[in-house]
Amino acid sequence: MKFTNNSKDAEKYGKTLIGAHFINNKDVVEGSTFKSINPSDNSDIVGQFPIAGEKEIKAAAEAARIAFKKWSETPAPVRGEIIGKFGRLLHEHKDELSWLVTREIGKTKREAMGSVQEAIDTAYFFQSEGRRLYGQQVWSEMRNKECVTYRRPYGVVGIITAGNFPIAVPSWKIIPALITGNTVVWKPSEDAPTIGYIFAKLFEEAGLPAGCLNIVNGLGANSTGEYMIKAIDKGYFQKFSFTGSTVVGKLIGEACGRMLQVPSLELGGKNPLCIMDDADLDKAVEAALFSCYGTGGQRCTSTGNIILHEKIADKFLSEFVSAAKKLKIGNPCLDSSVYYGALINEKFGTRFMEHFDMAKKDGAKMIIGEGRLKGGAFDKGFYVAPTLWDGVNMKMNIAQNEVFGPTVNIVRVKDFNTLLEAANAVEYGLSSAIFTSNPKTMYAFKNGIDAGMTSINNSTTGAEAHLPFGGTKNSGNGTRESGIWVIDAYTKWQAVNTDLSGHLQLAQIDAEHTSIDAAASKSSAASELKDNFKPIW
């Protein structure tokens, strides 16, 4: 790897990174490049890389489809040794790791930290499905023959993630993609290419085979990100797994269906965090802390709107504002005790920024918010306050459309049913959570609600390695990240069935059970069962 000096400002922050391309096992720079800069302070270059065009991602394509054979003949034990010894090299390196997490998306220290080692997670629980990957057996209608399934890898996978989990979602595609046989083309964020370019040089010292894993660097829009949709209709990929805005999952949904391909998309969300009479409101307040303005709000999973329970409104109302007034915003990477750092991009402060003449218009009454914080430390970045609007119906737009920031709705109902109905009136369905402690209400709203994910006594965020992560309606296709379900989006089924019988045997023309259905019609136990045992009651 190469590097070079930072600006005189930022040699507290380390070095700049002089990335590349990372394509069958080699550095590729080619063409005009791009910088991934510190959200948190613009004077750190953490990285520069090429911008990749089409020539790059078929040179990519075709490695990731020579290496394809190979890769999916190695037994699959063996593959996942060498991602158990990719997640034993994230462990040694988590401190590093994570350090690199804060300063190129501005996490910080303790999400960063957990960031990384949901990554260290999925390697393991991965590196033993390796010795798994079952296929069935399954009982044949006729003597003498077998019939088993199998899973098979379908090919190349084209990869787009999003920068707010950069090493986290990326390793929940990657490593099931790997581990099934597949080989991957990868595009990372443009806001986490530093973190992606690791990620592939770790994956190598591994003991990956080149080929197996390339990555190309750039843009969205016209550019790098656009290209990489436009080659699922030249047929570079076999699967194609995007996560970030529902806008572009559809265009990817869109080019898929052409294909006859079935996408994986974990796409936007607007989450409901719902709080009954009857909850915990410490547990509650704390929990919606998190939801709202960890992260300074930029997960799918944070929360959009909070929906209380008429009688426990106010009060709620009144501690959560409490809190959030108390929040600490300010520079990850210099202060670990900061509750949220600036936003990722500037892009992201835009759409922030943009909200407020949404709330305003819609008629919703601001409790909280100051817009862009400036200032010292703050103008080295896009640093935004905690938002908070009461007064919100679930027909406002600011209910309905997702912002990506610190900002809250507050939608106050009168029961259950209302409760229940407000947090499915939107086109999302990802994450949800209630705080009750009527075992019955968690039976009823864990039924009743329309999402791919849902807590009860907890936040509206968080991930397990070993659960499925995905969202219904805008939120998704129906596919799943992680945990065992993850595997059916990177293998197809093959059924075999093997006829041992020496002569021709022809499903359901030559099966015994046509003879077993004529000498049952003979029988009349049960006709006579019928007219002699006659209940009198």
Second form
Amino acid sequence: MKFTNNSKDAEKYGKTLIGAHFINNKDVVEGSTFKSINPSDNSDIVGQFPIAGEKEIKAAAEAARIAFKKWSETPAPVRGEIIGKFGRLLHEHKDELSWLVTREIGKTKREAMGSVQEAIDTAYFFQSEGRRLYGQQVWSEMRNKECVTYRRPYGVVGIITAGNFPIAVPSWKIIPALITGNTVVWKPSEDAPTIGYIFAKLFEEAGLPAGCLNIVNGLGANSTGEYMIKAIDKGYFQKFSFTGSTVVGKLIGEACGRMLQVPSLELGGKNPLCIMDDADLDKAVEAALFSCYGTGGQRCTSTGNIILHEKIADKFLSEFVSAAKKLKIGNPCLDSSVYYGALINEKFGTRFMEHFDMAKKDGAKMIIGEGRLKGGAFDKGFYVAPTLWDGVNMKMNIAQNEVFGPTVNIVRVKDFNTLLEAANAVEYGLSSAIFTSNPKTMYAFKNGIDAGMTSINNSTTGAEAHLPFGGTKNSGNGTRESGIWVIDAYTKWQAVNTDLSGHLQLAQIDAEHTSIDAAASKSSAASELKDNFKPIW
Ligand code: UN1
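With the form predicted alone already on screen, would you show the form predicted together with ligand UN1?
Up next: the whole complex, starting with the chain shown before.
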């Protein structure tokens, strides 16, 4: 790998990586470049990368297409061994990788460590899955005939990921795609190309053959991201997987629909955190703080609306606001005790600032929210204060629109039914949570909420590597990531029948050999039962 000296002011963070596209296990550098900047301190240049055009995408898809033949024929346990080795490399270098996550996208140390651990867990889970990937043996309707199902890989998978989970979410897609025998063309987020590049280099070191995982770098609109979507219509990919906005997800869904493909789409959320009057309030306050302000609210699973039972609303609010005011915001590279750092990029910053106008137009009442933080180290990035709006109802724009920053709305309700109604009154359905001590309320909530994930007495955030992750409504298209469920997203079923009878036995022909022995049908037990056991009670 190639490094250069950083700017003078930023030497303390480390060097700048001079990156490349990674096609067929070779670095490819061509054309104009972009820089990956540390969001917490804009003087730090983490990496410099080329921008891929249609030519590089074509070359990457071609490399993946050629590699597919050998890779898909490689026994799944052998593919699993490479994935296991990759997991061990992540584990050995967890500290450096976590540091890179903090430096490149501004996560706090404990969150960065957690997100690298998620990738490690995913690698270990799918190493073992290589020894399963079960098909089924199914009975035939006919004698001396065997029926078996096989999972088959699709071919080349196109992947676009977001910057907020630059190692965990790519691992959710790339690892299951590879274990099932597919090959990959991945466009990492322009906010995290350095992590993407190192991810691919570690896979190479783990023994992944050339062409199995290719990276094309660049920006989104009018750039590499857009060309990746155009490449769907050109037939470069047999499957597509995307994490990002609902708007872009729909464009990908349309393109895949034209090709009769089902993409994996993991999109936005406006997740409700509901608190009943019988909840453990201390725990609810702590969970709500992290759900709303952890990661600076830049998780698709972050809480958008806190729905409060009116009986405890004032008490909850006063405790929540006093805790929120104490949160430390700062540069996570220099202080590992900060609660969150700068927003990942300017775009999120602009959208965050715009939501103040939206909330004011809606008539919401701001309880806390200083907007952009200024002065000293704050001037080196886009730092914003935690924000809270009271007096919100579900018809307001701020109750409906995802902001992707540290802001949350308070919606007061009078009972469980109105709470559930408010929780369901959004176009999204990713995650959800309720705090209550009543098992009947827990039961009613998990049955009544329309969301892909539901926490009871826990945060709306926080996935596990072996549980299905994904949403309903505008949060996705029903596909799931993680655990055994994601395997369905990267494989298609093949049904195989083998006739060993020695003569032709056609299925769906009403022939004698499909029926049971005539002797069995001579029994009159059913009519004797009816005649002799007439109930008289
Ligand atoms: C995302 O924010 O795009 O469970 C997905 C969580 C995270 C979500 C990742 N792993 O909160």
